[in-house]
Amino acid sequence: MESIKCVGILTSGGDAPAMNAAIRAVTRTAIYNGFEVKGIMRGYKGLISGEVIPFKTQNVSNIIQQGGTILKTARSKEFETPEGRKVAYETMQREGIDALVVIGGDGSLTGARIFASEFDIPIVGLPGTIDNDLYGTDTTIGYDTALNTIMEAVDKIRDTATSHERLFFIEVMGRNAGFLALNGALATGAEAAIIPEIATEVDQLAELIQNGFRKSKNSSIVLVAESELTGGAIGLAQRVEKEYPQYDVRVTILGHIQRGGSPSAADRILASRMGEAAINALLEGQRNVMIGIQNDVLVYVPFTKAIRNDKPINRDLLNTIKILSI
């Protein structure tokens, strides 16, 4: 703890609503401690070709109700390389930085691990991703916003799908997690969440029309999580018009609408909180580890585990969705 004098900070891979209130507060938490800070743009791309800037409080000013980040964000080919790795850590070397935090989702904490076991550099993670897939935390910074975009959208959708008389497929991101599928679906009352984790399951188009989801609607709409488990949107669709052509099919990808706009209260308290507990992490000695939340406390999860460990679903929502919709 005595060799950091000076903090870097970046955040990298997709962009997250609350990335800047992030920023803000592993700022100031930083100042307010001592340290020097310095931002880093464009994630490991910036680190590795010097893009390095001194952080000051009036930096992070007006920036926690903006989306995006300030400090911008690419993903890096090279940093997956030992020679791009060694580039960084020179950079870190030549800058002064003793130790980083890293804010971003699944494959910027798999870069932050290797990193930190290759030069022994403290590295504490925040969990910035829509996505909600990084195990050891309730939720992720970003995605109560994306769930919140997902439900305004489909109640707009609703309007038309009523109107038509349509089913709808709506695809919405998350990779290969469906926390925003089924939660955006219990959220806007969706007749089905079709999502990655019980896709080898259960065929759940068929499950679907085989429960007679329109016996008493004349619309109906299902959230798509985007993974080619679920076959997304379109290969639902296309499945619908071969196999059960009776019913007039829409599609609706939400795409990168979902990364956008201004966070939430809940995402910007989630961030500022992370955000302060990240600078404390290393205060007290701490390392490697990703700043989770668990029943609204926060707590240490080693990098090992919030990578690796697949973050299991609630599947008792499916039912409640499958009760909720007749």
Given for the second form:
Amino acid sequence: MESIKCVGILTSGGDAPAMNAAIRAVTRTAIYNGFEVKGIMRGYKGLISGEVIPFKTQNVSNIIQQGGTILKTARSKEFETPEGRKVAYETMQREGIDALVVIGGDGSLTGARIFASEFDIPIVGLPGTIDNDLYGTDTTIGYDTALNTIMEAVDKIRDTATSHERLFFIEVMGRNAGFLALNGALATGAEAAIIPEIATEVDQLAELIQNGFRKSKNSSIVLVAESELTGGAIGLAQRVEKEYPQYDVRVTILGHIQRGGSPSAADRILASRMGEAAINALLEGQRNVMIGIQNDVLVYVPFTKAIRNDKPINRDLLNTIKILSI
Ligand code: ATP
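Please supply the coordinates for the form predicted in complex with ligand ATP, as a counterpart to the form predicted alone shown previously.
To see the whole picture, the full complex is given below, headed by that same chain.
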């Protein structure tokens, strides 16, 4: 293993709750092990523009409970070009950064994989995304908090839905993955979850809802994952309204509230464990791996595997939702 003296850390792509807890854990574990630490602002964008700050333990004080990311995050088109990545590498050389910890989603880890192979840099990734769409890890940093935010919002919508006897389509985030919609539906007692992994016909959905109303339900709630494959809540509501005009249909798009807020205990613990594991991975000479968790055991997942976009979802849960909503 080449000797690492200074570790750079950045957050990239969409922000997620507990990214701060991860930054804290990486920084403190690195310092504990004698590394120098540098915080890179605004993800790959800041690596290109040279926005680098020396980090001491105090830089990460009092942030474990804060949502967002103190390092800020950004998307960088420039980093997607070889020229942009060369400038990013020059910043690393100038700043004496010889290893990177990247906290982000599949796009960020895709960038990390390419960067690491071009310049032979040790990079360890942490799965920081509310979408839970990274392969090789049971859960990702921010997912549990987002799920809890969805649960609280849907509980409130249920109050009004019941008072008016309405059918609500509630759109949740997830990019092209249905984890938030599926488990959000289960946690809120929704009638159905529409997820991109499984095609649902309007007729099937209408039958489900009709059964519910017939059994004297006051309201119906359907969680819809944002995705072109589901048509989103608006698209779905329009289709149902057209074919079943008797329903009083409403749409709510939960939007960015799902990204914010103080992280849950589960996310803080996950981010702290994964942050420590990222530095341990570098100490062990690991590179180009994402830290994952499987059955409560921390594991190393090669970037190439982590960014496969076909993480399996538990399809049986759709049936559980159906049974429990009779
Ligand atoms: P989230 O899942 O929360 O949206 P993400 O990490 O997937 O997060 P992206 O916007 O897809 O977010 O990617 C973040 C950044 O990673 C991009 O702005 C870009 O700089 C870099 N990146 C993504 N894909 C590539 C690629 N193919 N090559 C180089 N860099 C990339």
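Between two forms, the rigid core is the largest collection of C-alphas that superpose within 1.5 Å. Since the structure is predicted, the reported quantities are computational estimates derived from the model, not experimental observations. Positions refer to the first chain, counted from 1.
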> Taking the rigid core as reference, does Ile234 move its C-alpha 2 Å or further between these two forms?
Replying inline: no
